[in-house]
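First, one chain by itself: the form predicted on its own, in structure tokens.
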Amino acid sequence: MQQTAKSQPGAAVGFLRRYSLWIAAAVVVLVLPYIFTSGSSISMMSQMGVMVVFALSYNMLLGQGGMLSFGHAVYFGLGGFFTLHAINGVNNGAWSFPLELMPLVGGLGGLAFGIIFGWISTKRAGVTFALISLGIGELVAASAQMFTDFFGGEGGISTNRVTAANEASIFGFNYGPQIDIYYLVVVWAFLATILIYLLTKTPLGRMANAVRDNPERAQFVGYNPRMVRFAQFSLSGFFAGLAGGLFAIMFEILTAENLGAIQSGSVLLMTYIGGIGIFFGPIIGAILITWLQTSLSAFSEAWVLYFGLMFVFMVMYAPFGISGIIMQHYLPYKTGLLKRLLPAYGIAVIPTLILLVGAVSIVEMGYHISTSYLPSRPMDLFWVSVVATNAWSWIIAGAIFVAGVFACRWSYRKVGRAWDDVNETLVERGLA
């Protein structure tokens, strides 16, 4: 009796430690609205969960298995057209099928078109499959504007989820405010993460990962390579569709637009900048980037521009993303090293922030000469009037600029020169 007692209060803070980061988002989730209550603010928070959705299903190709796409896409909107024609027919009385089960209808939309459509790309990996697959992203996005009746044409297809919901709800919510639907979504959202996480430690899961990094050692030991990377196509098209379906269900329209190459383009950026390499990496990449296309996109008409560059940015200089960048500091923050980077960093900080002012004034007096109707009227540029149309406002930005640009190469040099020490340190205790 004294063991057991024991080992119940020893079972409770083992189960406690292992889930811990799962138990703290789920807070974390529950507790943001009480947070931030504005409905703009839920609004966003229920489109980033919707994207943390479509990016891990993204990464279940690139990150998993190693499938670069051009039009996964393609499965988000299908997703999202399956759900809306399921709550127009519920609204029409044709059917009865309760709104929260509705994007298990975008699911297997995707899943169903996953198969199809995966069938022919994964006959073929590496470029081929990136070209097969940007070729079914055009020929379905072309489709949409000639079978209208399921696209909706150039306007699309609406729906009222509130409708839907008065006639079969499980819970009873009429879905109308925006917390009802944050609600659905986070639901939604842990559910597919936790599912795409036990998806990565099956051997399904850790086939793909080896048909990734050799298929041919993997066909040695008896699997077909091919059938590998069908089967996590197709359950990434579920995933996608599943997104699709929150994302119907939120927004209550969709156009040809929700499938074409920006929304394609849109989820790789997420992916990539979060990180390929880790699992939380898409999730830091698909909030990080909602975010800044929400706040942005208010502030500047060349945030395309800045996602951009970002990108451009972390190909060359970070290949693992964020999340890369994350669990390079994870071995110095442990061993207590993290210190000796510190004091380079914060110099680095001035001369980033030089280049970065000088950068966007460059671009920010560029987009307002192509734009403005009178480019001669002042601007508003870090809280200062500046005209652009002034010969001395550019070379103050391109002195700025060039000056961050020699500042940074002088302030980087010490942050190498400290990270070499610390991994010399590393090495001497034979951690690295």
Given for the second form:
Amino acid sequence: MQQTAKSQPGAAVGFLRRYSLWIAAAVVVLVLPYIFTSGSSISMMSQMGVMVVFALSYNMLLGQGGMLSFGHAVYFGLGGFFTLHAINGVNNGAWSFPLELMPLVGGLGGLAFGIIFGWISTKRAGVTFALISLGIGELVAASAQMFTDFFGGEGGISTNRVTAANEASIFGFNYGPQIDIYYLVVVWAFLATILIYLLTKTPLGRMANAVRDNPERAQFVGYNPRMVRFAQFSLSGFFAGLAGGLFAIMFEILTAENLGAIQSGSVLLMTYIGGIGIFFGPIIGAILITWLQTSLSAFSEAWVLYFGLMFVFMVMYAPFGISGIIMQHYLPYKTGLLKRLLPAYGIAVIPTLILLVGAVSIVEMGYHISTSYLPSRPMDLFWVSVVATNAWSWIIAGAIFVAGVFACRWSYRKVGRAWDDVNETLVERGLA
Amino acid sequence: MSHDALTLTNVHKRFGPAHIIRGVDLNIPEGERHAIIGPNGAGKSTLFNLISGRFDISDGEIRLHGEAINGLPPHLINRKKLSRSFQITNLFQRMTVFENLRCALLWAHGYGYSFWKMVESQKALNEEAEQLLEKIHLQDKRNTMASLLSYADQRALEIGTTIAGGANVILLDEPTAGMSHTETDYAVQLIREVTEDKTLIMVEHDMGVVFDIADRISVLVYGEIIATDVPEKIRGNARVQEAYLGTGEDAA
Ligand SMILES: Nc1ncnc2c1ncn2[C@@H]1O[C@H](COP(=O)(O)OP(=O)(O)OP(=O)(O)O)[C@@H](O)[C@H]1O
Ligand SMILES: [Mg+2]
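Moving on from the form predicted on its own, kindly provide the form predicted together with the partner chain as a structure.
Next comes the full complex, this chain leading.
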């Protein structure tokens, strides 16, 4: 320990330590395009950035405010359409506005409709809220078919960001190359993440948690739960709209699908799988699910089914999501007890793989038979050529699956015992 | 012109056909410590629910410092400096003890729905939350989630949350229920301290506590107040003895 007064370098070190996670994240996202240089990776990473903002905005409702929405894509999509029209306005010479700031137009659009629809839906919490959000989602999707001037009907609305950027840009880029868009997305996503994080530390953010836990008690400390939900909802609409604006700039086209039920379901899944209880959970979910959507869909036509299965398993066995699983290991890691868990985990890996191989084989063969023009044509399954119409293929796949189930039950019991042991030790040490 | 802190005039409450509060009249002057006693199911908690706006009254009138408050939602009544605790602990379960107390202070400190200030850097707010924490003896549970507290600690936090906002009319519904002797003694001392110069209305089954704290006592039986008086008179009241005190070991 030094006795001398803290000098400049001391303060700098303190700053670095305090914000180390944020700084590390910033460095990583700036460096990523130098590691994954292909156009498709850069475009996937840009999409991840957009979805991170969208999922974080969703968790302002679900995780922080206890509001389960089935219609959050409304604000994302509307924000996107506003942004497209704003860019087209620049291209038409109707006004001038730098392309870099266009996501703000999306944000304000999302905020405006967050205020309008939020006023209606936050009147109630719980199931009523969820149903109203579903209704508003359907209502807006139906309106999108009617107001073709704004939503573009079947073909959607498209734009050209490059001509708009040539017209007005702060940094003088034309945002033609994907990498320009990547950095635009990253800067906005980083800003939005910081802001959403800071919001959790404000009186409104704290009371959103309080109202989530116990709306009644919130009333007896002077707060109107409806107003808390309303403010939280409106702000969440802003960030959803911002994400929609980034999405619009990235793809230069939006259709009514982007504000529909599938997109709303998708953000729910991302957020939930990432984990709603911890701030960074939705970030993990957005990155992972975007990656899966891109890579699984290239691999298998049944990817939506796998996606659904994964969601069901998370809900049943890991309700706190991936971030919940990570946090569960934090204490064992800190106390050096993690090494007692690892052997059991190691043993559980192989049965899990066997189970997955069996399950995937069954799903893939089923898909092959129902979608292929010539079902008897051999297909590739785990580097083996298989004829899906042959009964033996099914028997073998079934046997692998059943073996996997039993092996998993056996090995997961070991994992359970290892956890019992760790928890007991933690209790003995007075840590749990 | 000065008003009583709380005035109930011919207050009724019906749940469907069940007539639970049947014409209650009650005047509680500023600064009084008033206890409400009565057998289980008499309607004591219901009366608190009516005063604090949790339920609407079916008939009658409730005035706080002379101003009619019936029909107002609970948060507006709370902002008029009337605060209540709950018989069944009612906290922000997934937040820490400290967070519970700080949330209970936010409105009183004028933060409203602000989303541009960081709670962490609000010095006066945090200091007061820490003092409150000390007052209710939960310093070592500061960062424990409310749902993980022991029963007695939850009761202490319930009191802390209730007194946090600096209300001048405080309603406590069985604050010491389930506490040990030492805990009860401490709670009584705490209640005295935090209700100094304030109006207190307390439902309590522990007669020791009641006779110790109360300036006056009301006895509620089947939705009606059968007597309101100073403790000595209540002790000697024949109707009360018949209806309530004489029937149980509570009278100890
Ligand atoms: N929301 C409600 N709907 C219907 N009946 C109710 C409701 N709340 C209370 N009651 C009934 O009103 C009566 C009085 O209940 P209350 O909780 O006020 O009694 P209490 O005097 O507080 O009793 P205790 O000493 O057990 O706490 C009970 O018969 C109860 O069943
Ligand atoms: Mg009661």
